[in-house]
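A single chain comes next, written as structure tokens; it is the form predicted on its own.
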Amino acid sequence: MKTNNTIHSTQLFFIIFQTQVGVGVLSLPTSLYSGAGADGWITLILTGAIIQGVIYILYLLSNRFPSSTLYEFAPKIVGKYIAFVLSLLYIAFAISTAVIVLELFETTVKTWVLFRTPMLAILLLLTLTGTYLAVGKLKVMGRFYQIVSILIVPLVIMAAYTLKDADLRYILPIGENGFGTILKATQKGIVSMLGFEVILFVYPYVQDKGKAALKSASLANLAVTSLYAFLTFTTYVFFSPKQLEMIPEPIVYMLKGVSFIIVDRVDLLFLSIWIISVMTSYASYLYIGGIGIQYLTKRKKTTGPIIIVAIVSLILSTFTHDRYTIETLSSYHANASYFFALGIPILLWIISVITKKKEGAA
């Protein structure tokens, strides 16, 4: 076990939770509606069940090599040459994810909050804060994620307040699109709920491994699934079907019309909380890319590699910023996500079981 930078299973819960909750939450309801109609909230529940199965496999794989990250145990399973290629691919995936997060963050912030602020200034806001968090030790990230997770509570309260104007007829009849359509739409939900694969890179640092770690990962997935399903449900009973077809970010639009005595723009308060979740997700992928470079270059510290990942991500994110291009890149990234979050880990687990490869085995 890596004793110099350990975390508890409770912190593992918050690391997975905050990595999963990211930029996709704003457009998720519309995305699911295009695939499953008003049954999109059911799709999310089914998506959570599918992801739970994947998390169990990731746990089984990590538990075979409890003292190693994916970068370290991959050579033991497929050999050093194939593992080297896989490591490069995972680093590229982490960087590309960070780029997508930056671009979607900049587009959203510029659309709703900082209309005239230069693009680079907005990108630097996230890059500097995310890098500062990522270069700290993993246990520092875990503690920070644990503290800021309390902000999810007011986010849920704000969304729940809109239920006073809900019209349940918008989601009736339930299941009208058929199970096949609902199941097919889970691919959109899985992409928006990515982040669970972080367990492959933080498991060696968890003090109470085994069932305690699996329980934390499972509860994190349950929490994210519940949050996303609730937010999606509230938008579906707030907007009519025709409105949902036209609104790209329904959660923000929904809260834009809500005001309290001391808060006039609830949507801005929501976005302020959302920005923190985006930053934590961004920092996690900087960390994943950074430890990959650290492993390949045999460096003792992760600071330099993480800064390299952050700089590369920042440079790449300045190239394209029109919404159409970002959506196109996001679709390519979504397809690649299945390969890195599902395909490779499951394949490595199968190979390790067949060849009986595990930590301590010859």
Given for the second form:
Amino acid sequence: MKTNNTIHSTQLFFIIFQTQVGVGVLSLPTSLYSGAGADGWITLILTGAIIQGVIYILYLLSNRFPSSTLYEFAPKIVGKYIAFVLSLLYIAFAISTAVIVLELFETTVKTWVLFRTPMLAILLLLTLTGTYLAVGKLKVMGRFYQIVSILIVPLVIMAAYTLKDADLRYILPIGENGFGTILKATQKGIVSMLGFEVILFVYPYVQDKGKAALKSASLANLAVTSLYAFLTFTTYVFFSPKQLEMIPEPIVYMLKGVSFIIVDRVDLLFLSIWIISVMTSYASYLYIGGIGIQYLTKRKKTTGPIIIVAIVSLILSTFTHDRYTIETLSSYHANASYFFALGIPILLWIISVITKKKEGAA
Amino acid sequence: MNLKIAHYILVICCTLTLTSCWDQELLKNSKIVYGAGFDYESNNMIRTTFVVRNLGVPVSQGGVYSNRVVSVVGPSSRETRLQMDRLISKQLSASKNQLLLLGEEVAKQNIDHMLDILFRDPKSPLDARIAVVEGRALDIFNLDHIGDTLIVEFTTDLIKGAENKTEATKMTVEKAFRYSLDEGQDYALPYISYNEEASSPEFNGLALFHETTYTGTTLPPSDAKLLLLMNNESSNKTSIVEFLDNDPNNEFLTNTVTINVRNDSVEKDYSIKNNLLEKVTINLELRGNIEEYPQNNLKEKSQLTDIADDLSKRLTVRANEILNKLQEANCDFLGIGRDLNAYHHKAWNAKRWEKEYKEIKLEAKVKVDIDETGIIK
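Write the structure block of the form predicted in complex with its partner chain for the protein whose form predicted on its own appears above.
Every component of the complex follows; first up is the chain already shown.
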């Protein structure tokens, strides 16, 4: 144990959960629909199962080096130089994820809520709060994530309320497009479920490692999968097929038509809660990038590196802001993330198993 | 100490950015639109009418609510909206609009073109009621008020009343968006006309739509009720009045019976051959109480059964007439296409359905059961 900055396995659950739930949830139903049609929600469940497998491998990898993060154990597996490049790549990946999150956040807030507010003010909203949170060490992050997770409950209630106008016939017949299409569309699902790779960077700080940690990670994945599948399902039974092709953020759109006696715009309530989920995943990536820089520059504190990551991502995110460019950018980012969340960790694990490298044994 | 100051600065910065100074919309600076209407002028021009509420002296201080009806002509809804801004002092805000009326002529065009402005704008009211008007929407709004009630509230309440009595479905802008793009399901909007005798607008049944356009066919309220019952929508305020097969010379003033529907259940039977839909049978079962029957006292159970049987026959005939009307108008109100897609997927073909719907056999069978006779026999 390097510091006394440790987290409980419950907090591990919330860290993974909140990192996974983020900016992608709004566009998820539409992107799944374009891949698998009305069976998109089944795709999501399948995606959850695939990710469960990946999480198990990430766990095996982390458990071989229970007191080091990816930045620290990579040199032991692949040697100093390759590890250096890998670390740089991971920092770049964390920064680009932060940039994508900022951009998607900005465009969504701009189109739905704050039409006239300057771009920088919206970006600063996320950057300042996110940086403040990430600087506050893992323990603070874990606790904060735990508290704000209660907000998922009203989110689910709001979505469930729209089921009164649901038409089940929109998702029938189940499996219309065949299993192949459903399987193929999982790649669209994986992108919005990303965030589980955070386990590689927080594992050394978990108090009760081993089975308890794996359990937390798996439960987090289960929670995210069911939340996403539920939200996707509600939009699929609410909108007629052609609408789903033209509405980029169906969940918010669906709630726009709902009004209670006092609250007229439920979509704004939803977005306010969503912003918190975006902020938490943004903070997680700042943290991942930050500790990478900290390790490479051999600093003692993470504060400086995290602020650097925040500033770099803020500057990069001010460049482009039209919906279609961001869509292209995020599809590049999605392709890259397969390597960072799936490819590289699995490769590292295989190498470490073959060369029998383990903490203490090396 | 330094850390503390840094904290304070951070807090101040946060609060500065958190207050959304740029996007405030104060009520006192805006004029609120309560009702909107579209009409077709010649040469692809449309007329937009807004009913704007004057908020002068508050009612608590002896003021009266009043409307201002503004109407302009332009090539698109957004363009007329911009023109409107030049005619109205203060910022115009349509986000609280509760009623949208479409003139008959404009409804026969593609209504999505007019509603695009509502679908696209994040501040638009998707839960506003939408209805079709006989003649022009402008003429209804120009009535300004009926008795003490302002025209928008009056018309909205008419529609809501019809919804309560199962004479109209609840159609909001959002629902219109949903069904107008749905190839397997059509819809109907409430039809409002002007009643000369009462000099007020009147709910006059349903205007049948096919995809995005009004078919020109309307169903009177009594038929609308039966159609909605066939679509499994009911409330316990549904009353059906029907003539009975009485001797025309029996010197009764009234020859009708009225039943109040307590329960209804619908089953659709699909007969499919070689992956082609041949016939749909709609079995409607109604369970109700007698609300009015002046011709005779109902001492025997057999009398009730007789009335029920007679009603079943007559309602079956009427239901079949309604189905014929639907097919002629090519309005798949009952969502048979959607059912086909969902439950008999092999028989479904979206392109073919457009023509197929008119040619399939639609048959209704209504069965009435009567339980109670009110507080007299």
